[in-house]
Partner chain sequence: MKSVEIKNLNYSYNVNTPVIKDLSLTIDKGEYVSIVGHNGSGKSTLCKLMIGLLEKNSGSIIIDGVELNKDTLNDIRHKVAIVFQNPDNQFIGVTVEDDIAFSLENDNVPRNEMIPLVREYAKKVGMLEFLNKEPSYLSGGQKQRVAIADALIRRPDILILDEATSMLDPNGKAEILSLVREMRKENPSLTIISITHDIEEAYLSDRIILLNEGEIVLSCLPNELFKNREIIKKYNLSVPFIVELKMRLKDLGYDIDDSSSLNEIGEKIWQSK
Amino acid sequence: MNNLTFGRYSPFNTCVHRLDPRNKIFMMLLLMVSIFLKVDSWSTTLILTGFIFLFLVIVMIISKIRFLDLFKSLSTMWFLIIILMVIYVFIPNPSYNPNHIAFYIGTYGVNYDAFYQSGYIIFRLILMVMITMILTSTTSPMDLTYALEWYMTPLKLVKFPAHIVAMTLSIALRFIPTLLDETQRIMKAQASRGVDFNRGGLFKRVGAIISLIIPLFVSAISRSEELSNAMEARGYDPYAKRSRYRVLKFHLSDLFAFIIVGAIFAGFLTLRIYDGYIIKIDFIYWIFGAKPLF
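For the sequence I just pasted, show me its structure by itself in the form predicted alone.
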């Protein structure tokens, strides 16, 4: 449970932390869209995604985000990675080149393209985790609330409760690490009472999970009630006109960051639109003067 870092805010004073949260959310969406813009050439696609990976690594270093936290988050996804590998390797795909056979399992030929495709999907998944970690680690839950509410401001014209939804999302993000810590505490308490979560038959493991889930639900309900009482005692009214302790402002650094991410997105979009029509770009051929690999 401690391997999950989504929602954990790291209070450092870096240039990434100081960026406007509205700008960070928009740049996150641009990078996510860029990741899913795929060109026909495999070599070009891998180099472009590798460029985004290098960019995110630099941002993580600037933001003082530990790579150990990233590895811990990815270690919890091993089951999903295995499922993806099995789907792409053992399910036939007519788009695979029949001449790219890696090896045979009986009479079934495993194609190299299956490994390329599954590896690319897993790589994109890693990039998504990195982008999400950068956003949640450098943006406080309250700033996320302000940013989400700002984006939902036009919906207030149709009486949409933008502030209530934004506050609910913010509280949910804030309580993810709290509930993970509570789960770990309950697991240790139950283990001290003889409950084994790792061994035993099916019914024994189901019983162990139930002994974990029920106290966790009770604790979550108790914490939510305490939070609601505390907010009510402080006079919180979601329908009242509210002022802001901190007013979000767009600075020159936000413009600079937006230009960089916007340029990356524009480059990816341009390659995706013109790929196979006007210019057929292959970076391997352009850089090394060799024939395209794929």
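Moving from the form predicted alone, what structure would you give for the form predicted in complex with its partner chain?
Partners and other molecules omitted; one chain follows.
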């Protein structure tokens, strides 16, 4: 259970934590789109994404997210990264410049561009992980649910039960820690009966998992029964009109944050639109007056 650190909410009280979750979700989307807006020139694209990287690093520092946690969550993706590399390096792509051959494996020429391409993809992947991590570590799951419910409000017009979905989500979130505790307890109890969850062949492992899953299900079902009793006894009716205790507030700080992220997005969008049509965007060329290598 200890490796579930990725994206776990860490209850600090920084200015990032205090932002309106609806705003945070929207800003997250803007940044993600920005990452995918690339210009024709490779070097410029890398500078631009590098800028977002720096920005995210600053936000991570402000919101007290440990970089160790980032590396931990990235380390679970190494397999994906290798696969990506292999695909890009060994699958021929006509868009690669044939003059950019790095070295030959047999008769197959490995292209520099393949490394740039895959490196760029991986870089974007890391940025995506950083963005989601910032969102989930600084926003309590509950606030996320409320924000999602808010975004789902228009769906009520087509009779989509947004409030029921939100209630279900919030209860699921509420019970995650409880069920994790329960899982650990059952694992320990079964370990006392000689179950080894870490070693053994496939057959043994399946047996071990069954000895965990069944008790967990039994207890989850009895919990859900008691929970629904408690909710009913306290007058919950999913179809009745309910008032809200918790409301989300858009503060002045939200506006500032939005302006910053909005500016980044607008900048990227402008560059993307201008690129190639009006002027070729190439920072390196502009600054050094030289055509870069790639």
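Positions refer to the first chain, counted from 1. Computed from a prediction, not measured in an experiment: that's the story for all the values here. Heads up, when I say rigid core I mean the largest set of C-alphas that superpose within 1.5 Å between the two forms.
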Would you say residue 126 moves its Cα by 2 Å or more between the two forms, aligning on the core? no
